[in-house]
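Here you get one chain, nothing else, as structure tokens; it is the form predicted on its own.
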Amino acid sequence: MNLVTVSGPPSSGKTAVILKTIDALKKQNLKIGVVKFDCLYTDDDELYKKAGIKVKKGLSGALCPDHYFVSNIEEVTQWGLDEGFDILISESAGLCNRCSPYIKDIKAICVIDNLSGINTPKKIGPMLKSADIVIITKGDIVSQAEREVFAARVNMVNPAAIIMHINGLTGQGSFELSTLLYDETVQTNSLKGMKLRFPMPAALCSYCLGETRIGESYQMGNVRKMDFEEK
């Protein structure tokens, strides 16, 4: 089984891209499953079910969705192996810009959209910078010049990535992505002992543990203060 991790900011078009790409993968007679991670709510699993795709959904609730992903991905992978999938696609929640759900030697895809702002590639962090493939969506809403400038900004922060433009509504570009996802020489039988590409955010502070009171005397653990003397 090939495991693929897909991440990206909220509403960037991750689910739409995955659905269109799966349509192309099915023409190769591949068996595909999806696991959808999110924070508080998602009905994307219903979209996958409607398309005839086996899916599992996990909601992190009060836990950081990236920590939740890492805590569950081994069991999710075993589910995919038990189901006999050729490809298991893991779709992340819209993570904070400090997080990344990517695993070393597992294909990593970041989905980002043209409407998010010209400086967004500089703000996203490891979710974009350590991806193997960067998908840019919503290109039909902006001009050709804007698409090229945005793609250039993406290339500046991740020059090693393959950059692709995909239309989540029409599916244009999804076939090209599908040709990059499955490699029959690669088999993921277990994630035990494998490593994340980027470490989790530093923790724990008192607010991580449930503190609600404001004040320096209540701030314990990992605390970082702004330097107000900087000019």
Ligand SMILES: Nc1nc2c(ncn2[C@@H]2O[C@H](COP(=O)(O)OP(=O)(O)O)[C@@H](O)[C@H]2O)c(=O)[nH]1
Given for the second form:
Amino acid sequence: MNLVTVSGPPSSGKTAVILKTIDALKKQNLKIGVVKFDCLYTDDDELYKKAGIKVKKGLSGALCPDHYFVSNIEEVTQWGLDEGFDILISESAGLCNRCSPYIKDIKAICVIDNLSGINTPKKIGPMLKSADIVIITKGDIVSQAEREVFAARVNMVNPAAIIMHINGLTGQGSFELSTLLYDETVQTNSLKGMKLRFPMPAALCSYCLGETRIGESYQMGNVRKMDFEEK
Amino acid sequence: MENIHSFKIKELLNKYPFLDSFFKNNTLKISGKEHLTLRQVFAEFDEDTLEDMGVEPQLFIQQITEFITQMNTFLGKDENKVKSVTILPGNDKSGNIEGFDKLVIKQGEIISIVGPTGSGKSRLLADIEWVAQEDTPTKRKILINNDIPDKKWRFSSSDKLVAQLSQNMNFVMDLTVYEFVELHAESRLVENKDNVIKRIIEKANDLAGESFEPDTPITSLSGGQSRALMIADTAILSKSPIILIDEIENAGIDRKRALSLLLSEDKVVLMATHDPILALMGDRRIVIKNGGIHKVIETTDQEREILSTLEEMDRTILAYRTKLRSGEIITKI
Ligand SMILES: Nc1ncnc2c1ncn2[C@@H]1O[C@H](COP(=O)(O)OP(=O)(O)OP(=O)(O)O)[C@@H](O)[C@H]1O
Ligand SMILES: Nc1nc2c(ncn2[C@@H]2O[C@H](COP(=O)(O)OP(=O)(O)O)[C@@H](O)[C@H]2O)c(=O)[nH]1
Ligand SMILES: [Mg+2]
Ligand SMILES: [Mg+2]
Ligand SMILES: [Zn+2]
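Could you drop in the structure for the form predicted in complex with the named molecule? We only have the form predicted on its own so far.
Following is the full complex, with the preceding chain placed first.
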């Protein structure tokens, strides 16, 4: 089985792109499953089901969804193998702009949209910087110039990536992406021992653990204070 | 470039001025550290700070090296000379082989693409954009300059084969016309930026009915002005040798002039359309049926005459529109 991790800011078009790409993959008679990670709520699983795609969802609740992702991805992989998928695609929303679910030697795709503003690429961090393929969506609602400027900015933070434009509504470009996803020679049977591409920062402070009271005496663990001296 | 980390930042910036924006976009704080080497800069930050900036030294070095290579290729190369695009036949949706030997489209040509909804017009455009090598549903093969195309056309972000004029003409950035074109010019690393920007704004004003100023915010341009600016900008700044157009609407721009501006910049223009006037403005038209290229028709002299009549009718209709808009009552045709 091939595992493909897809990540990107909320509403950037991840589900739309995955659905259209699966359409193209199905024509090659490949068996595909999806796992969706989110925080509090998602109805993406319904969209996948409606398209006849096997899907599992995981909600991380109060935890960072990417931390939750790493803690569960091995089990998810075993599920995918049991189901006999050729390709298992994970979709996760990047929320903290600091974590990314990418694993070394596992294909990593970042989906980002043209509407998010030209300074977004530099704000996103590892989720964009360490992806193998960057998909830019919503080109249909901006000008050619804006598309070129945006792509140039993406290229600047991740020059090594393949950058592709996909229209999530019409699927234009998704066939092309589908040709890059499946590699017969790759067989992922377990992720045990594999490594994340980028360390996830520890975010454990007393508030992570449910503290609600405000004030220094309630703050424990990894606490950082703003610097008011800085000019 | 192997030992890029042993150059001082100052030296790097001197040698590769474009790295300035690379550092900015990658949030590595180098101000005040120009006298240090990259290795020393990394050593100045502790691991937590680097983690905070989302900078991983090894990845950073890899990316900066890649970026320098790309930019050097980009700057060193003379124009992307695409003199012709050749389409070799594939099959239609029923698997029948397309009925032509090969279709060669030359620089400076306008080709219109017609056919019913769902017939495969967009697929043909996508085949060209992806420089299909018998690896799309149509099994077509695309040659550039009569040769197997370089892989870069598929994957390079600065060397796209195709620029697309979108159907939609909203701008989303909050900038003036000048700033907007400047941003684009900077991303294309053009020399004598100011001249180029001036020329684009001038050409755009030629195409648009009502004129606008360099300091007009792009979001307050009318539909016609936006489209005019987009076309002028794409014609002059986009390096892509092929322009795809999905219906240029009539929205207040001179379409004939728009096309001739694109052609004067040595582009190949492919235009999917349902509008008879645009269809006949092409030198040739491709008729698509059931996913395949059904016919390629050269615009005849008679059709060109008819085109003039159609354009006359179009102007008449426009004139009526103007009259109705301004509150007149129409009494005769
Ligand atoms: N030769 C072909 N073989 C197989 N599938 C094809 C072929 N040509 C087109 N298709 C498929 O047919 C569908 C419709 O084609 P396309 O979207 O290109 O139509 P269109 O002419 O652009 O329609 P519209 O006018 O509605 O935009 C697409 O899914 C496309 O991939
Ligand atoms: N206009 C346009 N809308 C898009 C495109 N891609 C996605 N969308 C829309 O953007 C919204 C968010 O997309 P979705 O796939 O749910 O994003 P996700 O949260 O990243 O999975 C949906 O309404 C999509 O229909 C695109 O290329 N163009
Ligand atoms: Mg989604
Ligand atoms: Mg179409
Ligand atoms: Zn996180």
